[in-house]
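Coming up is one lone chain in structure tokens, specifically the form predicted on its own.
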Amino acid sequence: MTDFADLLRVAPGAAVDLAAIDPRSTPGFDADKAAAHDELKDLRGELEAFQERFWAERERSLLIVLQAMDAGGKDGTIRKVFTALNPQGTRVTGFGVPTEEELAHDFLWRIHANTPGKGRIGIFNRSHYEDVLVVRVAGLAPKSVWSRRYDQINDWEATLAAAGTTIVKFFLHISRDEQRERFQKRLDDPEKHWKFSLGDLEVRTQWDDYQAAYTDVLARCSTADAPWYVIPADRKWYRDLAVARIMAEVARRLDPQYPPAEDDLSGITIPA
């Protein structure tokens, strides 16, 4: 039986055509929005139970990477799907413009420092892939530099995987029209003005360049150790359901177990 994840996974070495993937499509789901919300609630419960066992077992770690165009839904996905996870064992890290100290090191230095330890779950809101996305499109480094980073990223992710980290990467794929509508809603709502900057408009003019950059990321960096999933994300309810379904499949595959008690607890009664 084919897993749901297989519908959205980028196979290693496969050609990628983002233009052929409809951001409003709902692969693997033909029910309505209400049904999606009901299923999402059940999946969050499953992820909550998984995390408790994962934390107790403390033998492996889990890294989730979220990438998208501006307004693509990274924050919404964290809020709607990963709210199921206990903050004590989960860390969300957002990567913005590198600091002076970070620029003094290799591009993966600041990333590696934020990877999750055993029993923990890390969520990257943007990630090391910015160094082959915005760095490439904005011309922050020459091609001779950023073009080497695909292999460096693959090698680094393989190192994490060999050390016991499961890596799951989601590209939230929205259309240019959907981005425009989301930007306009931010402009129309004074309480969301903080989420918009004039720089977003300049980046929007580079839409095609970013689509080309994402295409290369997906084609060159989806591996057996760290697969990419392209999530049609114009419909927020499908985006959330798809991510939750894939994470539930990952959780079932990992199947963490509670460790045995360190001592023989049989017959012990807590005294009054």
Given for the second form:
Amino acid sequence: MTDFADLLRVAPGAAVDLAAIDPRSTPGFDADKAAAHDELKDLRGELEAFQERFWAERERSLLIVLQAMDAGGKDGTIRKVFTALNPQGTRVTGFGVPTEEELAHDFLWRIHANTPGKGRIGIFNRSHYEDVLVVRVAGLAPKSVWSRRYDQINDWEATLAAAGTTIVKFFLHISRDEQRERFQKRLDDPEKHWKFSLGDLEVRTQWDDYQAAYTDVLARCSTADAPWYVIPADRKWYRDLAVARIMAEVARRLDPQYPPAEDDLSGITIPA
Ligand code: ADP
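If the structure you just shared is the form predicted on its own, then what does the corresponding form predicted in complex with adenosine-5'-diphosphate look like?
Now the full complex is given, and it begins with the chain already shown.
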């Protein structure tokens, strides 16, 4: 049987045509939104139980990378899917504009410092991929620098994988129209103004450059160790379901086990 994840995984070395992937599509799901919500609830329960075993086993690590255009739904995905996980053992790290100290180091320095240790799950809200996305499109480093980073990223991710980290990378793929609608909603609602900056509009004018930059990321950095998944993300309910299904498949494959008790506990009762 084909796994659901196979539908959305970018095969290593495969050409990627983002324009051919409809952000409103719902591959592998033909029921309605209510059914998606029901299934998501079950999957969240499964992920919660998985994490408890993963934490107890404390042998391996799990790193989830979330990337998207602005208003692509990274925060929503964390809220709807990953809050199923116990905060003890899970950490979300957001990567913004690098500080002076971070810029004084290699681009992976701040990233590596936030990778999950054994038994832990790390969720990256933006990541080292910004160093071949915004850095490339905004011209923050010369091409001679950023163009070498794809291989550097693959090598670094392979190092993490060899040390027992499972890496799962999601690109939440929204349409330009959907971004316009989401931006407009933010502008129309004073409580959402904090989520909006005029800089977002400038980035929007570079939409095609970003899509091209993402295309290279997906084509060059989807590896067997650290695959990329392209999630059609205009429909939030499908986005959440797709991410949760893929995570559940990863969880089943990892199948962590409770460690045996340190002592023989058979026949012991707690004295009154
Ligand atoms: P978000 O938009 O994800 O909610 P922020 O408002 O903190 O979070 O925005 C993060 C900003 O930091 C984005 O504009 C992003 O392009 C920028 N950024 C992230 N990593 C880098 C980097 N390595 N170099 C330059 N800018 C970066």
